Amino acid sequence: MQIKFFEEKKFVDRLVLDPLGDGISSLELIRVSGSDLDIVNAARVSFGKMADEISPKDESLIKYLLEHDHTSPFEHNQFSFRVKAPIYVVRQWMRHRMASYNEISYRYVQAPLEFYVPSNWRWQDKDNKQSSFGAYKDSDVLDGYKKTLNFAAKIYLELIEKGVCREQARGVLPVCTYTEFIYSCNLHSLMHFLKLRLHPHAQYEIRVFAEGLLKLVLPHFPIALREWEKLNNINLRN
């Protein structure tokens, strides 16, 4: 599988990705703990051993653990990401339950009314009910899509102005409205997410976020993730 990366925005000492390339979506690694060495030490603690640095033998051990689904040594670490994505992408994302989530609440704050507008439309796959294929542009479809978004935004603001509470007014907002959340998980959980969401049959909009996750964590666990890539036939194109 060849992965093509997307626009990057650099802010002083951190990297924020724009997976959907629309100037609104964002993905940032805000905290990480652990390393390849922690994987090795978690595996070798059974024998009462502890290493201070990675050796070639340890690299082979990590490969062995992945090949034989010995998953617990990959759980002694943690990542936290800040994500901005369309609601319908986030609802797919949160089906992965071996993680922690905290999301912005449009009960507490007024929605910023930022919407995801696809750069291309895809055809519905007639054989796979949950899949799509191809790409095409249609100005009439785009105009209708945008008119619907503008109307929803107009009604939302009117409801707010008339005193309707935010928790009810948000009911008119479409699922392409952007939301933000914090996503925390360990490497085992993340690799499971990536295996499913990097698959060619995964929806494009969540697949590009998965590509970004892999890019952000790869420098922190280079041995484990490179071996994981080989095992799953995934190749990065930088």
Ligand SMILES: Cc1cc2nc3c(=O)[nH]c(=O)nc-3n(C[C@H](O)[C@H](O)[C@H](O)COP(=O)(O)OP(=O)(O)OC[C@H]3O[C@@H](n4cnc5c(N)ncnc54)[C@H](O)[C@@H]3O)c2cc1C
Second form
Amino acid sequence: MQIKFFEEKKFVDRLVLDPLGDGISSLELIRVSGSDLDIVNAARVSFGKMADEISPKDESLIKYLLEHDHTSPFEHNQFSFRVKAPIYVVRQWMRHRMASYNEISYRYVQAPLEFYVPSNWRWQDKDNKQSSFGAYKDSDVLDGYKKTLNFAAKIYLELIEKGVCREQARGVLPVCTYTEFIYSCNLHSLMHFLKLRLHPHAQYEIRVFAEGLLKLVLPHFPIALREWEKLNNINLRN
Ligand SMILES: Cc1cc2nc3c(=O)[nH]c(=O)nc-3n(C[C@H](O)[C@H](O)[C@H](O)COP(=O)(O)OP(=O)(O)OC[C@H]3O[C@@H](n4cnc5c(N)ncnc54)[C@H](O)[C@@H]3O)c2cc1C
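The form predicted alone done, now the form predicted in complex with this ligand:
Following is the full complex, with the preceding chain placed first.
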């Protein structure tokens, strides 16, 4: 797999990725608990043992756990991310039930009218119904796409202006409208998400978020995630 270069916005001590590279999408790790050491201590509690620091033997243990689907030691930790992504990406994302979610409500607040406009178009794969390929520019396609967005935005604002409630007015917004949510999960669940969403069959627009998630969590679980990458033949840094 090839690495994608993210536009990185560095705030004081925060790293916010822009996975779709449009200046609107964002992905930030806002909280993390646990470490590689917690994984081995969870596994070794079976023998009543606990260590204060990681040893080379522990690396082999983590590898063994991953190879044999001994997954529960990977659940004593937690990540929380703040994500801004198009509704159709988030719809795929939230199918992952082993996680917790809270999302902005366009019943409570007016939608900011931010839309995802792809920088390239891809062709529909004729053999694989869920795949697309290539990257091309087409100004007619782009014009039509943008016209639709502008029209939807105009009608949305008109409905709000006429007093229609936000929860009904949002019905005219397209699925490329941006939404924002908090995603919390443990490493076991995240590795499952990454396995499915880094796969070439996953849609490009969610794949780049998966790449961003991996980039953000790698420094916190370097041993477990490097072993997991090897096992799953994933190397985004090549
Ligand atoms: C490339 C791709 C294409 C897809 N296409 C479609 C599509 O066309 N239509 C569609 O509807 N979905 C589609 N999906 C979504 C897919 O079916 C899963 O819902 C999604 O990937 C979440 O996976 P999961 O259920 O394993 O994860 P999670 O919901 O996080 O669950 C993790 C694991 O927990 C266990 N688990 C969770 N809930 C249950 C349960 N109720 N019963 C038993 N075990 C459970 C399972 O072992 C599961 O693997 C697609 C996913 C991918 C990656």
